[in-house]
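Only one chain is included here, represented as structure tokens and corresponding to the form predicted alone.
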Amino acid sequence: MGVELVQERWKGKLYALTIGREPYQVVAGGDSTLPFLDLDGGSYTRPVSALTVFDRRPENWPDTLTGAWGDVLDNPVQWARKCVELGADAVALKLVSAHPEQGDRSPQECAATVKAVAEAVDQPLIVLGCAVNEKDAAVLPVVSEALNGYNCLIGQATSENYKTVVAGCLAHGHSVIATSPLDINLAKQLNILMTDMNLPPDRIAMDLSIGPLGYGIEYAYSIIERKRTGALLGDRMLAMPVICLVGEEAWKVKEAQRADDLEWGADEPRGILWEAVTAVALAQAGASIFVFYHPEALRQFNTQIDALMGK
């Protein structure tokens, strides 16, 4: 007696949100079914794996991380490069130095770092600020003209600064992270206050400032989880991939940045697999943009991925 497969229908799906320039542009969402679930009849993009590069050397990382990089860490266009050769879908800059206490660089000399990135690799460029609102209020439209035409994924933007920052993205075609507190709620309403402005809602992916592995990744997981579903039900305000800042949060824990321990074992395969481990949880509760610190997390991370594909 044969089996007939029950299958999920759902009448929504999420935003296909596409940055950078041919032929290297990447995909993110534009999912209608559940993750690694398109036995279902829907379809499933893979997804997007980017590595991150500071604009400045970066302080008080572990030998773990310091290692893999090498004599790149003073030069983000070397450092692009080389994300590249190593596999990443998309470079990630973050403009730490734009910080007040870590520099407090203009944005003209922030715009001139990140043009100069985007002319040295193909692939698509994703632009962080400096995590300080009214700095990056500052900053980021500028970035954004610099960048005009190079069509970036440009964040992140709050509450507190998403007009200025949805402004700059929206006058020179970018897309924008919208930034919120891990909740659905908050989450949404920004989505709704940026389309307010005429940002398209495929032109956002979604930043909820998740918990990496031992830290609140279970209710990391159950919002991504109940935003994924919300969008598959048909809210079209849930319906914006989800961008995960795992290397920044996964390399904050003392799990990954403690040295050898006789009781943790090695920590270069642990703060390794802290950051890899982490990825692939979210990417199954719904996730579409991963941004990595260590290449070897983003290799190992792309490999679940091939197995859970059936690749």
Given for the second form:
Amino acid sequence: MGVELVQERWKGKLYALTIGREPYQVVAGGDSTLPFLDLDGGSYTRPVSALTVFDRRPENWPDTLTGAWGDVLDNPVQWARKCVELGADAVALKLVSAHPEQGDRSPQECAATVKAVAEAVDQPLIVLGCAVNEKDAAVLPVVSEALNGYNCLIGQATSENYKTVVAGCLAHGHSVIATSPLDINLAKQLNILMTDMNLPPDRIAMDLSIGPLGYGIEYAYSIIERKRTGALLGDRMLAMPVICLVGEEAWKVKEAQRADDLEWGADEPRGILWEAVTAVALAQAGASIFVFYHPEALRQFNTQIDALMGK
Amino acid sequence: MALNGLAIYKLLPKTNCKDCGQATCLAFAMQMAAGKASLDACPHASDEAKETLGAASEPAIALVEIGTGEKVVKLGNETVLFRHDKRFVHPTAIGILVSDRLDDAAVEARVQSINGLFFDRLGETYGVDLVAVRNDSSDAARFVEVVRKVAELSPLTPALLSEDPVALRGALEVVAGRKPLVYGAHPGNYEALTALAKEFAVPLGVRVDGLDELAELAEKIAKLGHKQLLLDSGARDVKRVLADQTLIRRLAIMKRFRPFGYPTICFADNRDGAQRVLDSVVYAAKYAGVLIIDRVDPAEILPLITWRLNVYTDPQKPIAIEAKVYEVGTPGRDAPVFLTTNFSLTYYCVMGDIESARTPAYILPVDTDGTSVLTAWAAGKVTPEKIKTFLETSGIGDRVDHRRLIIPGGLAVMTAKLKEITGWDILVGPRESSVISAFLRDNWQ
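We have the form predicted alone; now please give the form predicted together with the partner chain.
Below, the chain from earlier opens the complete complex, with every other chain and molecule after it.
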């Protein structure tokens, strides 16, 4: 008995977002079918994986995380170099200390840090502000200028501050992370507003505000899956690749943080798996860029992706 | 997928005889498509119509049951490829492997570990479903012995993994009353195994490498009269499994291809332990009915079980938390009291961030029909009056000595009114729960 092939005919395609400089550029998106599936023809792009660097020593990290990084945690430049040694496609620098309550560093101080990191590594740089709209609006344009020519991915731009963030990125040749609160219509709306400013659609990565495993990941999973199929069906304003801050989300939760526990088992595989499972699930939904905290979670994720890519 | 009215109409006599009670055949077809009429009402329906429309009313994927009583696991009856199209219905059943090559002490230790793979989450308990004994010894007597031991030691439903009809008969004579899964039938043993599965009324796993061969074998077994089946295309690497699972589900749902109208069974037997868990995450998301995995470490099973729980929640309804007093840690009489809404995601975020702050506290999720703070406020589902009533009925006043309520930053506009009608001091908390830690440090002593 011959089994019939049931194929979907996808007519749309994700925009291909390129960040970094030759020969270390990476491409996210560009996919023309469902993730890791050869059934329908078309192609899928290997997800980009990044490791996170903080601009100052992180607070309240569990031992599993601090133990993995050792003494680089006080030095963003060394930390970034270690990310690359550990196999990250890109380095994601988070400007925690720009936060008004966590150092309130000036835009110029932030620019000096990002410049030092950008000069220290060849790999593409993702820059994340402090997630306070007004402060990011002040910091990110200055950071964009300092990084002129590095072709970075910069965010998070929200409906509140996108104008200044996008203007800075447009002027200095960067791409933008468009952040929206777990709502496909608001996400699409923000893409429209940004492209209306003449930001090319292939210079946007969508941050849909994921929840981690156990805490809302199912909403993110379905929104990303809807977005992916929407793009493949031809909706151009949903065709930007998705970025997921899996490290930031996964390590917030008690299941990842708690020390060795009789009921939950040892902290190390548990925390790492919490992050890796969050990422693998969202890769299956169709996201394109994954920003990790723990190098072993990144490694496990990439081993899984090797298998799914048929490598 | 049900047929549409026009497709049904084409199969009707098109005589408009009105014997069915409808004005025209087309009207009758539309009623049928809407599920409001049955073909039985048409006395002139052809055999072809009866066969086609009869099949169309059957579920695309059969309901298969493993286990009995409280331990029953239902699989199948799925209707969609993507959970956002409707929902995934029956969660993947997770089975943990026990080899019959282990000695008695090792079997006992392993079953005790498996029995411990249960986790509490907001008052509910979630855990693994099956304990899967595999006949690695190729010794029928040993298999029966281990199955007997496992059945004595574990309340979980057994899965019997053997290709040997003698071993399976022996095991079924011991545990058939618990309706175990038998796996599996292949082209060389299917007649004997189908007879066994029918005799003991248990579900049967079917394995053959390749989808064409699988369809053929499933059809042969169905013709022998057994339709409680689980399908295994033999794929073991994650990429092939994903491809096979997707095509099986598409054929079943989009084409109503009967040989694939059953749930599936997947085996996560990657050589690397962590990858086994990650493979399983893909299988649970992509249609596995049963998933057998060779791991007993709770640090690995907890993430997997949590993922299964998440992906099988119903995306159509925002999940609401019961509106009552929740404790984080062991709060004392001076502990802070946080108000939030009963949208589960909102609640979990607040709970997680209070936990990270390492400050024992009370959380009061007011009933907003499971909507977030801003949505609830915009829709008038959270009002000062409602909060007042909730404060009174929840009994929080008896559990703390102070009268200070922390409200979400998004509800700051209610501050004055709330203070006036409740008599509580109102502290406006952050708009984002992620900064609760800093908020407590600066505002609560």
